[in-house]
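Take a look at this single chain, the form predicted alone, given in structure tokens.
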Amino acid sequence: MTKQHANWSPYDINGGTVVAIAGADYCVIAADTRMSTGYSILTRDYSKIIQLADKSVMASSGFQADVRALQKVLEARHLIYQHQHNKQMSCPAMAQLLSNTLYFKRFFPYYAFNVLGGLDSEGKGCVFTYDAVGSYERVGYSSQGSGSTLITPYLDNQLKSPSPLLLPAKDAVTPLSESEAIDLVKTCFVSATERDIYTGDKLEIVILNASGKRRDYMELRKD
């Protein structure tokens, strides 16, 4: 009798897609609300977006149990920072904290693929994109998750950022107005939902600007 090897993994892939776009004075962060495993939908109304500080919002795809664990660590470390410095963390500081937190777990990583969006100290929109072990970059726009291979080429076509090799360095922000960026995000998700079975149900959009934060929703196809 041949010995059967257990085929167990500590990770799962729950699908979903996240997108962030930075503008001159705003940042748009969006994600769908479907959470799946294999060919089953676990829930159609799960938010992948969390506000970590007044001007920092993170959207995460991947394994949602690891995402939730990561969110709790970041919330705890931000609370410690507030007690020590008597102020909220800036978005670039939160970006470095997220990188450090992911890198610390690099030998048993959080299976989470994140985009962090917000406003920097000058009020400009900023987006930081990550891999699972903390390597990150400030960009004008980013997409992560199961639909990112469909959305990223479209965003490249519409918004291509200047090369980071060009000198003098140019701002990694997109030339669109806030309403144009929101419309672009909606178009991205409607398109991705047609082809990606792990993206769908509802689109949640968080808009950060000088006047604060607001949320917008749009229904996506449910099949």
Second form
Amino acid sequence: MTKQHANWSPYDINGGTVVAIAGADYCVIAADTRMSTGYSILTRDYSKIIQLADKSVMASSGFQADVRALQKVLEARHLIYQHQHNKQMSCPAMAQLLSNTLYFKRFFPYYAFNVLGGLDSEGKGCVFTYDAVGSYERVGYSSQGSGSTLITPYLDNQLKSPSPLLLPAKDAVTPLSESEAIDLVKTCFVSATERDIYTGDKLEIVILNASGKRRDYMELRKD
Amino acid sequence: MFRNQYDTDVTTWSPAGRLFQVEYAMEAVKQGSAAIGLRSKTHVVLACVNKSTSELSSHQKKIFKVDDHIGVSIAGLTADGRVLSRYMRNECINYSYTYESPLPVGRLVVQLADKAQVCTQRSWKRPYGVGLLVGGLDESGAHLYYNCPSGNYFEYQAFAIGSRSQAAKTYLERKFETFTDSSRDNLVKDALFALRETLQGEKLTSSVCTIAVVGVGEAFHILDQETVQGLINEFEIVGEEPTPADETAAPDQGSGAAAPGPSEDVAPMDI
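Can you give me the structure for the form predicted in complex with the partner chain, which would complement the form predicted alone we have just seen?
Shown next: the complete complex, the earlier chain at its head.
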């Protein structure tokens, strides 16, 4: 007799795409606001982005219930850190915390595909990209979620290396200006929205820089 | 208060129906340096006197932020106060996590009081030797509570605890009726005046005191030294001559037996 399997799954897939790009003195984190299940849309106006600390912003796609649970855990842990150290967590510290938190549930994972963006202690943009169980790496840019397969090759083309002559291709913060990076992000999402059915409705962009945090919105195709 | 045969254990009643260990714990609070709290309809101000063991050392931390909407100032064994602050912070974080809303002050205070009560009814524990002035804001407005080692708690318009607190209480008793509708700045000013009363002639400067504020639209935070000194100068609060109020209050200082002396008599762990 074959093993009995569950007739339900603890997970669901809510779709959506997230992107982050690190600049010399800024970081751009963006996500669409569509939340789906199966072939249906649950809502066109759900934020996947959360500010965890002064200089750390996380965007997550996957199963939004797990994403929300993960966000709450990190928020609580950040409060504890602030009480103990009398200061905000740095972005690299938050990156490690996120990794540990994810691995903590290695055998019943958070179905969350995260991208953490912010400014490091020198004020330079930083982006960390994760898998569902906490494997992470600091990169110059990243994309996760249903549209990531469409966006990542485009970002590789635009951002991978300062010069095509420089080999091996180095992954560093982009020399692009803040507004150029924002335009690039908008282009990514407009393109992804065309072909990925789970990406669309509205684009939410968060920009972190020395002057603080800014939030921008842009309409996307709703079909 | 003098030693007798019923005071060794917190679990031993005296024939008069008293728990002496608990009362001795409240004595520890009176020995600590002063802490003051006042509230209006929209704000709570906590103030305390900074006393350090010697000129070479820094002063102990007596005001703790518990959450954005709650802060606490302590008098007595500061180590006990630190531990209780950690407990309060934890409770606030857990409540926020579960209910995604701030823990109402009254609930926190009850939990704290219940925790203190446990230590009055276990033979292997001792009561916490710290009094806490808990100031916070919730849906029902601004609140100031006093939690004592006995496990009792009371809500106040204004209160002072610690050494020479009677002088501050006398000042507060005169002025408390104006506090409810007081502006934030006037409330801070009253806190500074009350604090000055406890200094008994010593000059009030920002290095001697710590002030913290929480209010509508204002998260709990400790005012920095410059701001406090600016306020002291602005309100022209100087402590040269003791006012008549002090002279009548002086004999009432401290407990039944010998009045507690200044810092030299205080055990190193009590600030």
